[in-house]
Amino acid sequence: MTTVVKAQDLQALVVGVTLLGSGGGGDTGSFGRMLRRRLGDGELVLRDPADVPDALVSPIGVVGATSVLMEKLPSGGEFDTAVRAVSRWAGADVTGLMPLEAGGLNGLTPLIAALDLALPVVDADLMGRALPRLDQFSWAVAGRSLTPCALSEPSGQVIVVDNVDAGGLERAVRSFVAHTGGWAVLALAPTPVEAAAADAVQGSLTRALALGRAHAALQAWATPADIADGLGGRLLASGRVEQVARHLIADGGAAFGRGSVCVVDSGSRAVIRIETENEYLLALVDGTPAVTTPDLLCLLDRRTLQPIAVDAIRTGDEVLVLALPGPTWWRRPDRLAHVGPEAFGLTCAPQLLEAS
């Protein structure tokens, strides 16, 4: 299925990729505005892989600390530089793009790159949501190499990484961005579209757009249960944030923010504790695990219904706690091991919504 995105669709797309971010994935608002300026009165076509059978596709996106993007702004040439570098190394030109992840700002960055480079966008990605690590790309989980790949940062430095596994690439990326301003554009090698899509989450951008449109149709005065139904999810709580706790943990030389959010439901008085890292990972209702990653936990402002990021939630916020179905690609047990709660050090078996 081919999906056309026009200027009037951009707000829905921004909200949709934010919901797929499950509280993480970076600031979609700034990239949404950038995309709006690039698109103007034009349109973007999200291509089904079958529509571009001869394309050599590069998954592309931003890696590192997306929170510093507003401090070290893009120069505008990072996408082109990374794509050209990986094309030279691979000996084949990139003729199509797809997102590294559909959740958060990386659901938008390939669209900006596609407009800048005049390349088609394939409606598939390597996560179907936002996740924090490169070894959680679907290609890596399926046993495929993530190299060669290229990294380009705003000051103009470029590196190509080859012949390392996902863990080695993670370390190389962390080292590069730590010394060059905190973030970079990552472009994976040009890959025949059939092979690229075979181990990818297909239709993820179309899902984001559908989620955003469903969100736009919500009425703030609707009941919490109706709001959850409108988004195709399950209501866990409607209440007040009573506590937010945050701390840092070390993992392989990098520090990750870990924390928890406690919400007391205003009706039942049930206590919902949400364990967080870069995203919302696990929701417990009165101490019993209810929903876990890779399903999507989303906290919405009760008044505006806008999604609230992990790093923006505050004590006293009035919120709706919702669970939305995650990508079906991850539901196999061998894949769940890479993205379920135990992959984040949480001693809990995956708790997923019933498949529709």
Contents of the next structure:
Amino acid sequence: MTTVVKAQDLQALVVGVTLLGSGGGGDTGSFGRMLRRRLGDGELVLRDPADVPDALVSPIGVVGATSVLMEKLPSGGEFDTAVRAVSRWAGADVTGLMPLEAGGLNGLTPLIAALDLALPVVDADLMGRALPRLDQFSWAVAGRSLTPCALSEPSGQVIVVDNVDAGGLERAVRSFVAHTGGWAVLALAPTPVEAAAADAVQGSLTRALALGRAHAALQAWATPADIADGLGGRLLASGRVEQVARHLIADGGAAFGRGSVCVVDSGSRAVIRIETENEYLLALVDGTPAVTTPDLLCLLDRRTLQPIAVDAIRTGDEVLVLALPGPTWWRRPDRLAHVGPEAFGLTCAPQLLEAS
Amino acid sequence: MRPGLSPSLTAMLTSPGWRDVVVLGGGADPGPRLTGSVVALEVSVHPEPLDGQVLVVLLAGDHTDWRIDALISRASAAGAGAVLLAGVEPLGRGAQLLAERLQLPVLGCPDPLAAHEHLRRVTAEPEVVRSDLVLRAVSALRRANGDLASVLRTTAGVLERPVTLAGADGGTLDGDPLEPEERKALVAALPRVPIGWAAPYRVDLASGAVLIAVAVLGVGPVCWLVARLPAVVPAEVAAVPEVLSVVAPAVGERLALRRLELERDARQRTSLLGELLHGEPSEATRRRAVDLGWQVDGWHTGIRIGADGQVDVAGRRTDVVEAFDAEGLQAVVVEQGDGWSAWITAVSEPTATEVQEQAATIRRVQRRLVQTVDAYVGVGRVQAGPSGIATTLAEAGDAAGLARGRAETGRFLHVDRLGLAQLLLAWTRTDTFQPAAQALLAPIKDQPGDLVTTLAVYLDTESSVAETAAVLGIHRNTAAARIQKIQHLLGVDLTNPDERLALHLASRTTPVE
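Now show the form predicted together with the partner chain, given that the preceding structure was the form predicted alone.
Full complex below, order starting with the chain above.
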């Protein structure tokens, strides 16, 4: 299935990838504006893998601190540099792009890169949502190597990493971005599209667009249950944020901000607690785990219905707590272990919405 | 789990074994009944049905962790009475809201295992609680040295509850004082005459507190050993009477010893006073008086305090001494018969004003005493020297005898103020008042015309002016004029039979030249 994105669809796409971000994935707004400028009156085709059978696609996206990205803006040349570097090392030209991660700003960056480099975009990605670690790429989970790959950071520095597993790559990337600009573009090796898509989540951007359109069709005065229905998810609560607690935990060198958000449902007075890292990970309703990763937890502003990110949620916000189904790719038990709550140190069995 | 042994959470929180337990969230008054205690290692526990038992979690590192919330939810679903976590750090907001919503108290304690053990015993092994307390009381009492206060302190220490020795009126004799309303409730519940073998009394107060009272039977008046428990923990309410029953004889013994000392001192004082009253004191007597802090020389004012009804003279002496002290009088007080003899010594002879002031002060002393003792008081005149003690005490004794029946003077008489009628009555008993009788006639003594003899004759002749004139060999008009003058000078009315009689007797005591 081929999806065409035009300027009027961009707003829906931005909201869609933000919802797939489950509270994380970085600020999509600036990249949405960047994409709108690049796109102009043109159009962008999200291709089905079968449409480009001969392409060698490279999954591409931004890694590192997405908050720094807002302060240290891209120069514009990073995508080109990274793609060239990995092509040269692999000895084959990249003839197509796909997102590393569909949730958050990385759902948009490959589109910008594709416009810049005039390459087709395949609608398949390695996460189907936003996740924090490189070993949570579907390729890594499926046993496919992530290397060789290339990283380029805004001041022009490039490194190529090869012969290392996902954990080693994670460490290499973290130390590189920590000692350079805080973020970098990561481009994986050019791979025949059939193989690349086989171990990837398909159609995430199309889903994001559909979600965004459904969101745009919502009315703020609709009942919370109707809003949940409109987005195809489940309503956990509608109420006020009573407490936001945040603390840093050192986790094998990489420090993720662990935190929790406590919401009291204004109707039933049920107490909803949401455990967070970079994304909303686990929701407890009255102390009972209700929804966990890899399903999507979204907190929407009650008035504007805009998704609120983990780092933006504040005590006193009036919110809707929604759970949306996560990518079905992750639902297989062997894959679930890599992205379920246990993968984030939450000793709790995965709680997933009924498969739709 | 045994029925009837489940304390409420509020009661448990007052229990000594749960001293360190604090409510972290979901607290209510009086809270659920706690039927027992179940221990779990970690917060990830999935408890069996708990049926009101407390789920004690030994390892609960971070009280803000989401697993605490999940535990609260599971414990509530399992029917726990409460959750007790290791540590007293506050819960996260979510856990607090959840505990309130599920009405499940969440407690914290630095030593959860000890709290668990205590609750388990209280709810499942009350006889262990009881025997443990009794044994600890016995061994602590063996080590407690000496006085009553230390016995009460030791008992309070073992029970970790306030312990009071109360009189029959609920007044505190020793230990921690009772509140007025507790005192009232206690007195209402206790019998006037205790029975030695009666079970200890339990008084439930409106505040939820409980008083346990055991009678202490001994030589003195009845008193009660009372422990105050701030709330009902059934095992404790059952154990405390046993402990008090063990302690009561020890208290009785301490009371008897104290009594013995009192009696010994009293006998010593009484015998010394006996010697002082019999003439000039010997060297040995003077030395013993100095040993007791008595001043034998100087100017003494004797005071006799009598008491109606059965009064423990030796035991109540302290009250008397305290009453004098409270009014700033340095009095020597000695038990004598059915009351006390006392005297106040001044270095120099007091003036008339000082004597009046002192009498007023003694009157205030009596007013203090009347609150506890039905006392009547006589005060003698100021007398000098060792023999003066005997004199003034004798006067005081006579005055006290008069004061006893005279409610109109507040059962207080001071010899210097004795009226005619009392003088007469006293005179019939003793010659103590002879000088006073003379003083009565003093206004007419040195007047021209031998008024004293005229008065004596006039009264002897049945108030006949003519007879008087005849006996004295004077003119009838002269006799009438003298009688008028006498009445004027004495300020009396000779037609009043009482006054006439008093003057008649007084004139007889005065030698007629």
